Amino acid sequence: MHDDWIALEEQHTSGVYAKIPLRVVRGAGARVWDAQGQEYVDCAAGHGVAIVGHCHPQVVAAIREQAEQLITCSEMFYHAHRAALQAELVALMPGMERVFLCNSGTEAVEAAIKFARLATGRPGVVAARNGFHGRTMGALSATWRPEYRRPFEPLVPGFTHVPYNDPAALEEAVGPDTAAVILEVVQGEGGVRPGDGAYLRRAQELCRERGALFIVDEVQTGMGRTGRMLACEHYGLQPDLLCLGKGIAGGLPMGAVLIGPRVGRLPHSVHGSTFGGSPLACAAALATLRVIREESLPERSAELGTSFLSRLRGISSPLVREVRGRGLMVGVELRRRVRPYLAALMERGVLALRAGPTVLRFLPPLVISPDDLEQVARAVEEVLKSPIAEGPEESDG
């Protein structure tokens, strides 16, 4: 292997990702190693994707037996794994009905969005500000930060964004042309911003009296990263479309859209992906559930983020504006640029993520035991109270 992979990879990638130069060798439940042998807590997680720590070894004996027997079959042909799984995602929210598999958050997203199209007859959707679901056309289209935008414009048209937590909004902008309401119960990269249950609540109300469709999108919170198994059950939702994706195969890339009876069933060749739905991922997707109904993760979420929580809470220091969040998906606002602070708390041994310029955000894999948290609340603590020159601020991208 080439002695310098930092160099080969500058040399080679494309430029679209802001590198932190970390080589990355091996991981374990909520830790990760460097090729220095040097240790980390990982409150990043792949973007939130590690939700059954790393390299769980259900998952990957999962993946290995499968691997040698089967990895790639098209859904034209049907196979044991896949329609288990269905069958255990319809499960998650009873009342759904069908599944469409594909391989990320974003693609489900997408998916949504045509099928809602497809089922209505009609253009418009209707998204959030502060709200993100991909970077495809039509997610992008969906997603509200300029930056992300502006490069690509013009974008699909018929895209509507409104005020978070303003029912009054919603009120206002949700027609005989909306074909699809989206949003998110807790706003990931957006600033992780919990939704009011009652304007949630409203907004699926609207969707019913006014001939839209419901998408909810818990690429982000779903599989028991807020304390639930759906963020949809804090506040009783029923969707119509539900878009998943990152931890829902342990680390394997999946998306899935499930699919109410305001959809059905769809005709045939509207929509397709060439590995969606692969019996690797189908196996990785079949042990990641069953390792958090065992394990108990979503339980395990709620306690440990109700102290997690409690403990940023408790740190006094000036820069903290807002510490929020719900079960192990929290966001620190800070009153400065946080690039520099999750720099230093790299080298405290904690790898953390950023959710807008000034946001702190944590996804750390729902196995982290306490005192992995309290290390990483004590390094928050630490550079919080150490003097950290802010430097010019980078790219979001």
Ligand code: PLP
Given for the second form:
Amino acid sequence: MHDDWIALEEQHTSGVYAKIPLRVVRGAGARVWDAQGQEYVDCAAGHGVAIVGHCHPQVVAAIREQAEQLITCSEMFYHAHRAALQAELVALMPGMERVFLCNSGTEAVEAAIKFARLATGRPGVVAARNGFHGRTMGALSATWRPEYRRPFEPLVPGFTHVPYNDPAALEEAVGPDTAAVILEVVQGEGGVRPGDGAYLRRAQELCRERGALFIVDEVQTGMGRTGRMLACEHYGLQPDLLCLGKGIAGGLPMGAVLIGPRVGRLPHSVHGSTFGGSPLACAAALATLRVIREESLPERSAELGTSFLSRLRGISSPLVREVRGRGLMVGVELRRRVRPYLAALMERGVLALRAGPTVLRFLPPLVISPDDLEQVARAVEEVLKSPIAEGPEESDG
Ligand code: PLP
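Show the other one: the form predicted in complex with the named molecule, since we just had the form predicted on its own.
And the full complex, kicking off with our chain again.
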């Protein structure tokens, strides 16, 4: 193999990623190792995908077993794992009736938008400022950040953005042309901003009153991340369409849309996916759901998240503007750009993420140990002791 994979990747990669010079070779639980054998506590977790930890033995066994039987089988045929998974996913939220399986978060959002337009016969979608829903054209139209949107305009018509946690703005925006309101329960990429329960409930109610559908995007908050299996449970929300992704299949690509009764039955051929619901991904997802339940990961996330948040809140640093989050979805907003602090954390054996230019974001596997979380908190404390000089201005895209 080519020794210098960094140079090789640099030569051929598309260029759309702001890359970090780390050569990752192996993962187990909440840890990953680089090519030199250096160990890291992984609070990036594949952008929150490794909910059950890296290479969970039950997920690995399920993938291995299924890979020897059948890897691909389109949804035009039936498969036992898909049938079982669909039943389990629908049961995650009482009242849900069906599920559409795809391969990523953005595809789940794309499908939910299409289903909402189809079911209501209306074009409009109301989304929130600082919301993030993905990068394909429909999902991107619901995403807020101008840097992501502008180069690709014109986007899909009919989308408007209102301030998050502002019920009056929503009242104003939802009208007779609105097919759907789409919201996150905790805005992830937009800065780890928890939604207000009364606001989210009002959004749901407004949709019911005005004939629109309520889409909740739980791609990042789902599968136990915020301390409940679904973040909707914190507020008793009952959306019409619920989007899932990231950790749902233990690291294999999968997205899903749970579909409620107000959507009605979808006609044949209006949507589809070649890879959606593959036996391999379904086997991995069934194993993942089993692990989440057997290891009580939502409860674990709630417990560890509460102590991690209060530990971080106890760090006294003039650099910190706010510490916020829910379960093991945690953000530390700085008065500085976070890039150099992420690099300093990495030097101390901790991988973390950004959420916008000034928020450090931690999305550790829910199996992380209290000791590892303490190591993360200590590293954060150390790097925040004194301001780090900012390098030359670079894009935060
Ligand atoms: N929706 C939310 C809330 C997300 O956080 C993300 C990704 O971070 C997406 C959608 C898009 O998911 P994917 O990157 O799998 O397309």
